[in-house]
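Here you get one chain, nothing else, as structure tokens; it is the form predicted on its own.
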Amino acid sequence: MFKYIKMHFKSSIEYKVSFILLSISQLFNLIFSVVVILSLYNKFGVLKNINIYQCLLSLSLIDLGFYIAEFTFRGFDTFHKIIKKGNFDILLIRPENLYLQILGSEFEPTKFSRLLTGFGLLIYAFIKNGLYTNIANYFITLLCLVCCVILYASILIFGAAVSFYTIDGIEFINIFTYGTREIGEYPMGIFSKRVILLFTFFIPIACINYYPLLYMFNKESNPLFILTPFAVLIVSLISILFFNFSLKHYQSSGS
């Protein structure tokens, strides 16, 4: 696995100033983020007892989780193209695991800015809550981090497996990706109710940046929200079956 990502990023800094260009740039997709939420709380204040560093917690968990994923995982987002180009057949033949094969496909590098970024506010906002008292707190966020992780990386699973079937990548995954990141970097707490039921039993979002925190903020006292993060190996389980079941009735592109 670390083979591809070095082989990636030898590759990208061939081009220096393409590099550190591309780079910068993708700081400020988290940065925009950052100032929309400072904004809304510059206007508005608290927002339903949630005070701004609640929130960038809530958002940095999100967004650095889902950075994670992307970067990581980007081989399964980019997976259509493979199949498109019949390239896939070659995977297959390969004496070499498949899963890896398509994660080290492709990488992008310029968009480790993004994870350095992420754990930078992660850790502001995790400090200036106070919840480096408490060595419990270490062990959730953590916890909703991994799991936030593994959400995506599913979802991007399952659009790959989705791509036997379309050939093309299609739009309607992006709904699940990149939509429910934008929903889940607002505290859920905001939302009504069947929002957040929604993103507990659908998209189980509310799993990770919203039942745990409301612990950690001794909102709640059930430990049983501790737990919640691990719903989402539940969408884990029925990305990696769908995905193999698919596989099994792949006959090939025919290139």
Given for the second form:
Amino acid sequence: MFKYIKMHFKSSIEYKVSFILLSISQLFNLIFSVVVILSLYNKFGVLKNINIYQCLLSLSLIDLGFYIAEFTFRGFDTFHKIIKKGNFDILLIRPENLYLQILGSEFEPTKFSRLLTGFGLLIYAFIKNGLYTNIANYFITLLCLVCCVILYASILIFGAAVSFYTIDGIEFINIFTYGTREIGEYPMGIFSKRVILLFTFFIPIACINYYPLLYMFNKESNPLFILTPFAVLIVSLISILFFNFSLKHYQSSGS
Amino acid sequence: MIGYLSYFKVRLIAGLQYKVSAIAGLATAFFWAIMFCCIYGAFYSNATIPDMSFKAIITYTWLKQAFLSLTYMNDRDSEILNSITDGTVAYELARPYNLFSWWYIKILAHKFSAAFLKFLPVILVGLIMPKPYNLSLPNSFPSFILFVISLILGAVLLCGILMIIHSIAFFTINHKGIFSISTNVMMLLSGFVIPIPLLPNIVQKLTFYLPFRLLSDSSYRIYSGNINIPDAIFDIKLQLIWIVIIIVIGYLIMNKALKKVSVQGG
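Moving on from the form predicted on its own, please list the structure of the form predicted together with the partner chain.
Following is the full complex, with the preceding chain placed first.
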């Protein structure tokens, strides 16, 4: 595993200027999200008792979780390319773990810059909200983050499984990754009940950036709210089963 | 001139062949439009702001999705960029046409064909959406005419800017980083990330005379009447001035690059 990462990293820092410029350009993603939230708060004022720092906390949770998943599971994100070129057959006959090979097939070290800034923003929001006084908050935040990574990784694996059938990548899967991330950047509390329910039972991002935060901000005292992030395990179970099922029925795309 | 026109036609027809990918993009367009309706709906239910009405911003959202391919900035023509890095640009130079115009036409035709396939279904769906979340009709007939003019001029301006960014590839081998940074800055200043009226007032003032606001933001606001007729005419004049400036700059940069270009081997 580390061999793969080291290899990709070394080959990409060969072009130093390009590496730095690309790393900078990756930061815009987070800058955009923060600028949008700050502008909206500047124009509309505080929404439904959710202050700007609470908003930044849920934004950074979702974004950082997404970035980590995209960074480590990039191979599944671009999996349709492997299928399309017929290279998947090569992976199958190698005496190496299949999943490890898919993970190592594509890796973008320039995206590392996002992780650092996302992490910085999360810590900033965490401190500004005064959550550092209670030790339990550290664990809840960490749990949310890990579950967010699992959720987005599962969606990427699901998308990869779909490309077994479609051969080409489908733009539609972006709705589940970029789309849910976009909506997750806004605090769930501002939306209507129906929207919240949709994102609880369909794609459970509310379980990451809404229910646990309610507990942390003392808006709810029921400890069950801490356990909601575990709902993502259902999604990951479904997508892993689907991937394995598709793998069994895969008939080479020819090369 | 006839050569350029027929090239435009050829590229336009070639672009119209990608029907399946356009249809596949529709689902995404609907989803994003509906999602932003939800987000803005949540904010506007809390307070209203003088800069932009709820109706105007919903209309803005639908129009933005309908004409996304026409106004999308982060749109690199990999054929052009690759021909610069791998040297096949030499073949292009052998043609009896001006390379700047040739490529300009290629990018412009690509934009128009991509938008042509997609805009109508999105507009239709936008029109039949339930009440507060629907695409409203144009504010008045003159504002509709001005909207069409300013949208087309916006695309002409955008292709000029894209030409400048593409020709940077002549000066550096690693064009990816510069390309990405410049288009991202453009996105932020052009109202692509968030409509200009929702940005803080000071940023609105700063972006007023810059060309980026005129790429699409101004057109959508003319449609909904958020920009009134006299201001719309001013914006269109400003667009024309910027088009001249940008195309002259792009032309000069390209000429400078082509003077220095040396192609090895064959």
